[in-house]
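Below you'll find only one chain, the form predicted on its own, shown as structure tokens.
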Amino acid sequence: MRPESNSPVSLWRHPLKKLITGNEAVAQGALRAGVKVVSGYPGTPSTGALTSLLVKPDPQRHVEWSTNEKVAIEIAAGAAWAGQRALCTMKMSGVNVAFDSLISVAYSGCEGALVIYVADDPGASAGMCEQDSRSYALMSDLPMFEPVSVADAYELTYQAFALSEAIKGPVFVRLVTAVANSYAEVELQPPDVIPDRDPILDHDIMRYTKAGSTVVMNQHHALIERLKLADLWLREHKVNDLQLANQTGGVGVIINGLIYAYLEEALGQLDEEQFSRDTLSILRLRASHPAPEMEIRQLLKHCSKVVVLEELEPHIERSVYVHAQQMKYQGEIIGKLDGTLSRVGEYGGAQVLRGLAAGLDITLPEKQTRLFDEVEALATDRPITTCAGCPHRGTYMAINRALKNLKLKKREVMVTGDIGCTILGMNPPFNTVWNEVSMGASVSLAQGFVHAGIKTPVIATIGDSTFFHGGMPGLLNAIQHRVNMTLIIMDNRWTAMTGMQVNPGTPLNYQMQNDHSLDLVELVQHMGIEQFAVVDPFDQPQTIEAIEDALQKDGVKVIVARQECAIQATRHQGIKGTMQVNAEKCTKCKVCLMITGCPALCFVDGVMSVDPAICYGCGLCATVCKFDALELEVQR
């Protein structure tokens, strides 16, 4: 171990109560167990866990914001086969892209511990498919813990680093939302030294590559006596807790995660002159995978019924499925599959009150049971905009207004959309961009309608961090094949809707120390564009020129947007000014406000107005007012 002296937390010698969110606790119990690399890439809800580890930077420990998440595993996974303790977060869309080195990583496995934390979002309140991680832990063979609670993340992913090496495998960590977002005061221990480990260099290629069957085999053998190990681990560490009722012949519920939390308050709503508390047997997961065999099977033998609560996909109830089978169980289980519950959306006490009631057959009142109804019609769209001063505002309004002049209709003009705030021109007032898949789909995506024989135009769009993440590939692709399209870049220097982390493009003086920034202009233009501009979004005329004449021309034209998102440059350079109206110019036609959305301007009882508490002063709203009546306040 490192000399305590050595480390800036050698102070903290006493457990501290502390209110943190989730993603801290996932922090906090990565510190404790003296993580030495953490690599990961922004992605809500899973961003505040690698961010808070950035706030109080530790020289002896590595902490970075990678290009993706495919880059971030192989940087952790290095770590983890050097001996070190590694952890990698990401949201779950982020899995997808990690996925293609993590299942080679998992049959391999690792000398050091490799934790992967997850973010999955049932409810989809941040964005991307609805999509359970727990199917990844299912194809790769790698377990996974799943918190009730902050306090519990902060358990579980200190548990996580001792499991994998007692295993010597990667393990999952998996929060949702609602876990991740929350707060709780939780106490805390000491952080751990982080363990002084000479790195490993282990000469074993049967282990860490792919070559021939036998060796692959061989691994796959391997990783499966891990997940056995894991089990057995799991087991002597009691993470999962069965609760069984005095008598036999009661109904059993099996809950995981977060839902657990919300049993006692289903419980509180059900008529105890119905059903006696004493007469259900509880086993709660805090790891799904692998699913507890024995436990399932002993509440299997004493109840009569089986409810299995647990969100989106049903994977712990196909599990107690094959287990009935095999013991020809001839109780009822319910849950997903038989139409009880819902694959779809987050559960809160309203849907584990419908699970109990329909294990207990008791009929729910009406009213209760509508209420089922209005929860689950919440989830309605929440059509939102750009930020006040954002330049992809100007990007959108400079394409549709090239598009006019051009006389192409918007329907007949396909501009395909990335993630993060370009996403954005999808919504009123724009309605510019038509679909989103993946980062950096769009650019593939626009060639595919070009290959289809599409005759208009085909915009692409896509944001500087997203190009960085997964945009180059695309566009390589397309020099390489001579597309006709036109990829319009907006460079905002930041990973904005995530919360302003740097990318690889970001200036330098706001990189980590001794980190490097690249120019995304001379990275694109040195693989072979011969058609380029770089435009301020702000100055609509030539904003509007370049794409009117990428529009026009055959082959791959790439158009860079650049100018900085208006929050970051709001805090260290100041606002541009105010927008002002001249009341006597203003005709009140709006015009101003329906063609650019812009929050900042208002229109009450008949005046048009600006709110000089957001207004950045981009100028964007005065290039559409035909009569001069927006003017420009320089901030002094």
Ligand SMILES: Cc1ncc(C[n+]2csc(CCOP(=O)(O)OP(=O)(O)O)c2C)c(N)n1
Contents of the next structure:
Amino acid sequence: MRPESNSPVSLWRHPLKKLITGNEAVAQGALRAGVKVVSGYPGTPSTGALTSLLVKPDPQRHVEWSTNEKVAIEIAAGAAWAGQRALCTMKMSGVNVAFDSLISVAYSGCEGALVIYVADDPGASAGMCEQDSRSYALMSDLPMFEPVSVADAYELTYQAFALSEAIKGPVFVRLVTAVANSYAEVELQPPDVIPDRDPILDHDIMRYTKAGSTVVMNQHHALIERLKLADLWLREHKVNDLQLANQTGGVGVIINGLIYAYLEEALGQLDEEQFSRDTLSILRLRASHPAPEMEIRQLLKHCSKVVVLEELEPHIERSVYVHAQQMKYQGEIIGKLDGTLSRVGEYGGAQVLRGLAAGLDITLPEKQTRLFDEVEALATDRPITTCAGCPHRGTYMAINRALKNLKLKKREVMVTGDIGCTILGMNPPFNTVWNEVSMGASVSLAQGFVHAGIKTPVIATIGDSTFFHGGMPGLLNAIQHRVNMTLIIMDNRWTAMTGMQVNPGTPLNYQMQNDHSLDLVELVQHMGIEQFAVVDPFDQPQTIEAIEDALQKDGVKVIVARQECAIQATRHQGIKGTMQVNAEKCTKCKVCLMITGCPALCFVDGVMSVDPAICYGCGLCATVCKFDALELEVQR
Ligand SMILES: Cc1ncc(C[n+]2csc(CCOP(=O)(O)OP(=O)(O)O)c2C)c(N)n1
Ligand code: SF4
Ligand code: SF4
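Mind sharing the form predicted together with this ligand? What's above is the form predicted on its own.
Shown next: the complete complex, the earlier chain at its head.
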């Protein structure tokens, strides 16, 4: 890609070695490509890419956290339609949100560059579905790069911009958690200057609307043609690599993305007397879509067995079967569809080794596989808890107390949950929340439970960012259909779980320059709700009363439980204070610990104490001590 600008020349003229993460590598690749507009919504493991671009704002580049991924992709598409280079970032769940627009944008293509960075999470370390976003590349006929390493993420993001402009269509870059979060030293090239392009105003309704079947079908044809062009471009730029063994009739391995990094390790584990490296052919994919037809066919022609090594869904494997069928291939295809490998979980050396061993007819000693299985098992269970001083603790304590006061059993009252730190109300000691689906789903799920005929109160709980992202349409629906439910919006002013990004309700002094802050309370109370209250979850009597009140009334009731996230509040203002245990008054009943579950409370050797290093001074523990044994030393 060549600079086309007379904008200020960067002082950075020589390659620079830097230790960066995979996320930062995507950001650096985009900077190198002269990206002008960047939008995204936070989500582990993708968040770091956009965050790193916010560190040093450049007046020529617009970078923002958008309200949700659909908004983000529409912003990036608008910029790319106007001829600029745009990047949009999200985690895999975000593609589900963005896809309604993305498929339409894919049909229209773009004039500038549109690169979509998506981070998948095989192994579900971030706690959502093990979604394979390659399915979206297939569904939308968009090319997808799959970098193998941090350095590759840098290189291929840069290439993605070039490919997008070459074919005039959006391009995906997909990382997995292990690449997004790894660190490596990468040689960064001086960035291209941002092209000084006049924005295009293209009034082409045949391209940019879906008005009529002819329009849509023409766009569909064009989309398919762009994918063919992408195939040629990828071959021309040698993105994928086929190494055929000297002899025919051996084993061929097709391997994509990060797991290529495990190939050498796995080969090293095999007994060299049982196979010869010279008979092994390898097709290494750094772009899995479009699957490289020519190379796959060459490999099939050359080998009597083909092993397909890919995490999650057998996408490449299926396309190998299609080509094999068309070529009347007589050999064997080994992967997931024959049951050798699993569609579940992150792949490492173990799975690569299993696949290779099956292809090479080598029986692995049981010890070798068991060791890997044990490592996998170790990685499964991790308890999660809220921080000391978390305001959500106060909300869940108040819900539980209000139910008790109304003589309702917890098991009889449906409390729907949502994404974010708010979901931690599902865990002991609260055990309040029953379910979690997707951003905003708590509000509409609750309505389904009401319509199902539940006679006890139905409560929905949601965080502020999640409410802005996807909860608002659900609330509008509840208001329109006059559903008897209580919505509790836990407004901690930040998008906390993903690392404290701003959202529309974050106070003005933390928003980007020129941005606004929206008052969630103002917004919601004018929506036509039967009952509305704003409470401080650290004020237990006030919060309990508001919840009890709401649960006894009909209609849509909304309570905003507002108190800043303790982590952010500590950063900005320091802790509120430190709780002390008065040993003379403490009866060692442990009620404070059992009700709050606060990690700052410790009961060791028969003595209750508070860890001053993590206590925030929220005061919640003191509200449940009947003996006034907890005394707050105020510090602010
Ligand atoms: C579609 C989608 N996008 C992004 C995420 C990642 N994500 C998980 S929790 C969360 C933040 C929730 O923030 P908020 O609702 O304010 O609750 P808090 O964590 O602050 O309590 C986000 C963005 C996701 N799970 N799904
Ligand atoms: S990060 Fe903030 S909102 Fe999340 S658990 Fe900790 S205190 Fe609560
Ligand atoms: S005041 Fe009590 S509940 Fe609050 S952070 Fe300190 S120990 Fe935990």
